[in-house]
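To begin, one chain is listed below as structure tokens, in the form predicted alone.
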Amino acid sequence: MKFSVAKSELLQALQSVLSVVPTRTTLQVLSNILLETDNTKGVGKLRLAATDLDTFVIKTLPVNVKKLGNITIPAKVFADIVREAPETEIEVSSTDTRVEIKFGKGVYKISGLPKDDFPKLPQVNLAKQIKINGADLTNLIRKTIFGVSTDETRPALNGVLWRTKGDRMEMVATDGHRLAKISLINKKLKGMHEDVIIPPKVLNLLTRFIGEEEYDVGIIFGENNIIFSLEDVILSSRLIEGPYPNFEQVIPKDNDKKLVADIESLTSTVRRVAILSNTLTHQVKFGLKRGAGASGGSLELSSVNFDLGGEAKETIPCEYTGEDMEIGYNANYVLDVLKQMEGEKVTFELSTSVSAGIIYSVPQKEGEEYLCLLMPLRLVE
């Protein structure tokens, strides 16, 4: 294998992968990445790949092929020299499993493993991708990514829900103690009707790829994996088995108070008030009380830290309509949610001091529906 590249394409090509690559693992091939030229019709391209054996991330960038092959070298090591060489051409060769490196007047050397010690990358077929919006997909993953679990004994609930209800399609995540749930107008996924539960770590990436592109994204649905095609990245990633819980019985449909709210003005005074809140729940009290003509109202945001000696405690206007009543929450879970939502109010629907507040902002984009559903803290008196 020999190739030759500009430094800064081959650096950025690296760090789309290296992401994926395991700190600490038994089986050493997977701390490399996977080098392997090609030449078909006469371009020259260079594919890299990386796995921990859950995600693979192949890119894929146009180089001057010199020889055809292929290699795995540590991912580090490899992208260190590369990250440190001067702004130059940099040429790349191989023989065996020894890989030399060369710019300027500098030559490394390096020791790499066999292609066929990798793991087997994923078969793509392009012709099954389903093509769509890749703003709409990313709108979906940032609004829900938040609340997945990380309690492994509920492996479902380790990744995110997607979903398509007719011409709808919808995300969901939940890790006991809040949820959200997002659905828009999509008539492209039609007739793919099974659930599937998909890892935080590859939409994470998925975002970052799409990152203020606008494009669509393929999708394409294996049996125990999905696959979503980029411009020039392959993202592949196993399935987490289900069934994912039944969401929509937890999802309070009489909650008969409600207080709308400046998203600003809650979202900077729930930070100030959280800061002499108690360490390990975090909690920060929400007490509400009428206003005396037909709207208006205020809100009280208290907490207590024991340790220090602290207290504080802060009041905003709002509007409340129902019985005066306090409820605690964890403050950043409270601020987790209204960091998500769009306008200048939110909305909390609320029933009883320990039952399930339902939280939204108004009005929602077109074509878009969007709640968070947060569990109260038992008040500490």
Second form
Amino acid sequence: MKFSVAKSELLQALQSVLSVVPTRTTLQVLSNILLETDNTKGVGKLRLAATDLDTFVIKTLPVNVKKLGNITIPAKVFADIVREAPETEIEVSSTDTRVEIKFGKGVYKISGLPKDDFPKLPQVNLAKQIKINGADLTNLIRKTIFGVSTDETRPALNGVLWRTKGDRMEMVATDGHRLAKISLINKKLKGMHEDVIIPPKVLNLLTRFIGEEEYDVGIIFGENNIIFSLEDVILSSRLIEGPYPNFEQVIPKDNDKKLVADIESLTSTVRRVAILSNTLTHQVKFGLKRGAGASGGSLELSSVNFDLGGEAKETIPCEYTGEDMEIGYNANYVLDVLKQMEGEKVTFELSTSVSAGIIYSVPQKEGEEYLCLLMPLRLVE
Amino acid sequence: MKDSRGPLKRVIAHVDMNAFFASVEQKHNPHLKGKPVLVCGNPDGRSVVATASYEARAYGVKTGMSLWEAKRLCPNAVLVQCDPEKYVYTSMKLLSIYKIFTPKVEAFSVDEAFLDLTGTQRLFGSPEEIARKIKKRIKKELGLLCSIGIGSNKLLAKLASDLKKPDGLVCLSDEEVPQIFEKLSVSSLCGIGPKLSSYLNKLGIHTCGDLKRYPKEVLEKKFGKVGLYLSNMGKGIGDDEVLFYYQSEPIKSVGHSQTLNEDAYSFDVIEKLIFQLSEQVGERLRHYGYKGRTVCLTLRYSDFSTFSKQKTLKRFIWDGRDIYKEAMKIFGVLYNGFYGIRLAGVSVSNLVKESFQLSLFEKERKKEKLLKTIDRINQRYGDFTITWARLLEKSKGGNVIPPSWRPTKNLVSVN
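Taking the form predicted alone as the starting point, write out the structure of the form predicted together with its partner chain.
Expanding to the full complex; the earlier chain stays at the top.
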């Protein structure tokens, strides 16, 4: 194998696959990346592939191919060499188990392993792909992914649920304490038959690759994996086995107390008050006082930290007409939710201080229904 | 003359009951009077001596000795099974006597207490007089003997009470401290255990005099804040407050451990023991209203070598089954798979109190309700009255009060 390419292009491509390379692994070859040249139709291409066995990333970039071939080499060392190389053309060539990297007057050689040792790349049959708008996809992911559970005792919650329901496409994530659900109306994904649970790692990568670009993403559903195909990147991930818990059941239907507050001022106040909250529970108390009419209510946010001997209290105006109530939340959970809310105002639909609250912004974005559920902390005096 | 409005000199007393468990047993059963009595976890099993009466100590029997060894030294000893309820009850009685003299009574364990007598002299007389009064009342009301040490801080008071046993009363004045401390081994100070003392020995520190002269900066570098504390200890200085009887040190961890009657090689036995200990830890966490997220497993092998390993989770738990699952994961890594196991211990730390994240899912909430119901039944009818089928044949081991015992709020009111 032999190719040459500008340093900056190679480095950029390398960096995009590097995050999939596991930092610690018992399988030596996984800390390598696969380099493979291709010359189909006379267009020279280099394929870079990395995997942690759950997720595969394959990035293609145009290079000047001088000889076809392939090899796997230690990802981190290779990236370090390329990163430190001067801004010039880099030539990479390989024999069976050795790679030579040349630029200017420098020659660097490292040992690699043959392609056969590397896990088999997923089969990508582009004829089967379904197209989805990239911006829609990132919107779905960004608004739910923060809710995914990291606790491995309930594996189904370690991923985002993606499904088509009626004329809607939905994504849901929950860790048992909070839940985020977004529905895009009239955006049914044709060819999606079953609910899938996708690990957050691949979705994070996906949003990074899509970025702010406006283009379609191809999706191929496999037996127990999912493949995303972008312009020059293929991402593949195993799916998490279901069933996903019945989340519809936990969305309250008769929360009769409504709190409406300004998103910006609520966010900044929670962030301030949280400084003096308990470092383990991050508890911030919401003290709701009803107003005379539709407006004029008040929301007192307070926290206590015994270790610091600290206490904080701040009041912001809000609309609230229910009876006075105190409710405790994990400040981090509140901030995670508020961060995703678009628009000026946020609504909390509440019932009691020990039941789930529904949170959504007003007005909602057109063609979209987005809500979060948040379970309180039990307050103890 | 000192300015009468200046700070009063601190007067701390440490009351240490003599051969507490054994004396209580002798008091309750007159037949045991004058006889060598050994209180132990399980007379039929392989437990150790929890307390030996003074009659038994004359034969060389010591606390912590294996029963087998103790019986060899003192063949006519009477074995009595540990009865924690009796001791806790007596301990509460003792507390109520101390509280007559000062509200600052800190139960240090089931048979030890610190009393802050600062400023009580006008009411009850000199510290020695107060100590004599306390000893007299304890003897009259409970028929028990104790040793009382008096000093200007907890460290000195505790040390003084150790100087004369049984039935001692020692006042350690600040002037005597340098002379006594010069030759005193560091291991006799409360807070310096075998591990720390052997480490100090390696640094060339054997006596408190050595500790005092050792450069403070080096100690601080080696031990952090504790280093400064140690340096002060060498000088007999300590400013720890005696807590009020209704205060308690915040609980940092909850743990249970048990020595098996015979070394276990069977996975089944060990697993069951870990499950049982986890259940006990869970029950106590819930009793105090805590959840924790660091689980620690300790294993002691047949050759007495002891290993611990801990794991910190992302969630807070208090269900014995969750604790058990994590403890077994640690077991898989920790156990050498070869030696017999003599003792296992499970503990949970990194605790939060009562401000719990509620769950969205009904199933999880039901689980909590179930646990609370089980706890209520067991509180009423006794531990393990209702339990998982797996634990029906609970491993029998010691029923000994741990050194970490402190009166709980609802117990303090017993009078």
